[in-house]
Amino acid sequence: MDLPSTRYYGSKRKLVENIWSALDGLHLEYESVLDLFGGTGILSYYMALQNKHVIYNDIMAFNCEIAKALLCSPKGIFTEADAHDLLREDVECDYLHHVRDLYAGVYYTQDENNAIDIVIQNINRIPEEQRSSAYYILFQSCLIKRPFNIFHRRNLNLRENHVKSRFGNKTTWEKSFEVLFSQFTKELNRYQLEQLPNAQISNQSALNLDIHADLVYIDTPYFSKNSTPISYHNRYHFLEGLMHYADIPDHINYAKTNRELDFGRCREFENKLTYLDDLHQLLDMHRDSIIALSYTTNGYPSTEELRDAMSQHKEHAQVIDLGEHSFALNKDNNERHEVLIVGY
């Protein structure tokens, strides 16, 4: 199935279809599905498509604006003139200089930190229902233009002095906003749907969340068993901070050399010694639905562990392996394979 294009650390994009036929192939009647830790918003999205009622749930604020430009916004709604008029400054407008000030040298050039600015303070200003969409063109044009498409380090210099090798495309990172709002809105328009799904955004930890449906989905983070992990916070914050974007000041950590904002910041699952509480809480929140949960073989804690949570409060639970997947420079690949943990 052709699917919107995902540039973020953990999509399951490649493995959805996957997902499906597990559930599938279990005879499992539903027909709602919380997506608790939403992502790119690419399990709802198919869901959606499956004709299943979609609850979208994530922390971060821009994660949801891009489930919403998915989900809830009607296909042509927002065109390349109007992406394009987002670039254009505005001279009665007292602009404010967040990015182009604070973040020289962190993840962008000049030209480009004025370029943010400005577009973030025009979605402000266009029809309300045409600023999720914004949103996303903007989003995906960030992230497309940094190495390894994250934000965790302060690495200009790696995308200027880049040769050659293994990750990343110079030619895609030097496009201009102009070229990449195109693409992307060409790709918007694409995905989005002619006749808008049965689909509801909500922005809350998991563990505040007291949504009930038929199947609930889980895709937390994972842990590699040796390494120290990133968190999703660390990764993805500058994305977040633009949309608090007159508060960015009051909000960086200069002790950090990338400047991490704290805006979106939550401890439930980014934690290994705390995770199987949380886990255990969130099982028992959803005790009433059938249950999935997505995890890796080599991750912490092991599959047998969470098979094992899972049936304190399931009475079947069943690990279905959906094969080899593994993530770009992750130095854990070898033999890497995901599996799905259903309660029912």
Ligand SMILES: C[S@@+](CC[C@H](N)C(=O)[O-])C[C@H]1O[C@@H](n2cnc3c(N)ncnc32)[C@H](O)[C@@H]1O
The other form holds:
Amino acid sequence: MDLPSTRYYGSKRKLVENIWSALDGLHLEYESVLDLFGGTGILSYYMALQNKHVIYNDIMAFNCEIAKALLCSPKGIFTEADAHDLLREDVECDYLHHVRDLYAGVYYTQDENNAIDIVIQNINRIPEEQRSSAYYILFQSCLIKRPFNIFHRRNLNLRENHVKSRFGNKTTWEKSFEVLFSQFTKELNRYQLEQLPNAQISNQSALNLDIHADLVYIDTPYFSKNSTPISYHNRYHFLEGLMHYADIPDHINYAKTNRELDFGRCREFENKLTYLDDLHQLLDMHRDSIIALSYTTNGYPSTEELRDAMSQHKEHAQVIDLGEHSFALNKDNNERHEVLIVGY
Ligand SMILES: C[S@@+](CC[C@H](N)C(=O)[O-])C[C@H]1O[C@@H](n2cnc3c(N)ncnc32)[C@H](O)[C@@H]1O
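Okay, that is the form predicted on its own; can I get the form predicted in complex with this ligand now?
The complete assembly is shown below, putting the previous chain first.
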């Protein structure tokens, strides 16, 4: 199926059809789907295309805007002209310059930082129904301009001194916001739906969300067995910060060279030591639903431990191999398979 492109760590874009087939193979019946760790929104989007009622959730507000653009904004509401207007500085308006003043030399060039300052404040001045589309094109453009598409390191120099290597594409990083805004507006318009699906968006920690659905899809952050984990907050704090633009100066951790912002940070499911306890709590909350849990075979906890956890809350716990799937940044991709642990 033709699906929107994603640039997100752990995106299931390449796996949604396998997940769908795995559930189909078990002859499970469901009308509503709760996508608790929704990320890019790709599973919610796919399920919406299959006429399921979807509830998307993620702890990061910026991800929720991406999901809202795909699921809750009708096709045609946001045009290329609207996108280019966002880059225009209104002489009547007194703009703040938090990114230019506080992030010089960190992630983007000063021209780009200035553009981000202008766009984010212009987004707050456009009609409400266009805003998530505007955030969508800004966030996709910001991601595509970053080496590895993340913000865990201060490494603008890597981009500027780049010659050629396996991880990057200088031509893409150097594309202007004008060009990228056109590209992503076209893409968004291609995937937005004429008729809006039955979809809700929620922005909280999965453990606080008390909503029932026939099928609950759980795709938490993964831990590798050995390396120190990098949290989602650490990878994407900068985009989350843009959602709270006016408050940026009071939320920067200056002790960190990447000037990490603390908005949206939550330890639940991001701490290896308490992960299994968090998971048990979540599985128990949804014991009356079909539960599908995504994980990887070379992570912590092991597939056996996860199956065991599932079987403590559901009568049947079945592990389905979804095939090999590698992440660009993972060194230990060998023999790494994605699995779906289904409880019913
Ligand atoms: C593996 S990714 C999900 C990817 C998603 N299924 C996709 O295909 O794009 C994990 C997601 O969990 C979110 N997250 C982390 N902690 C969370 C929490 N406590 N509650 C809800 N979401 C959380 C992260 O922001 C991240 O988007």
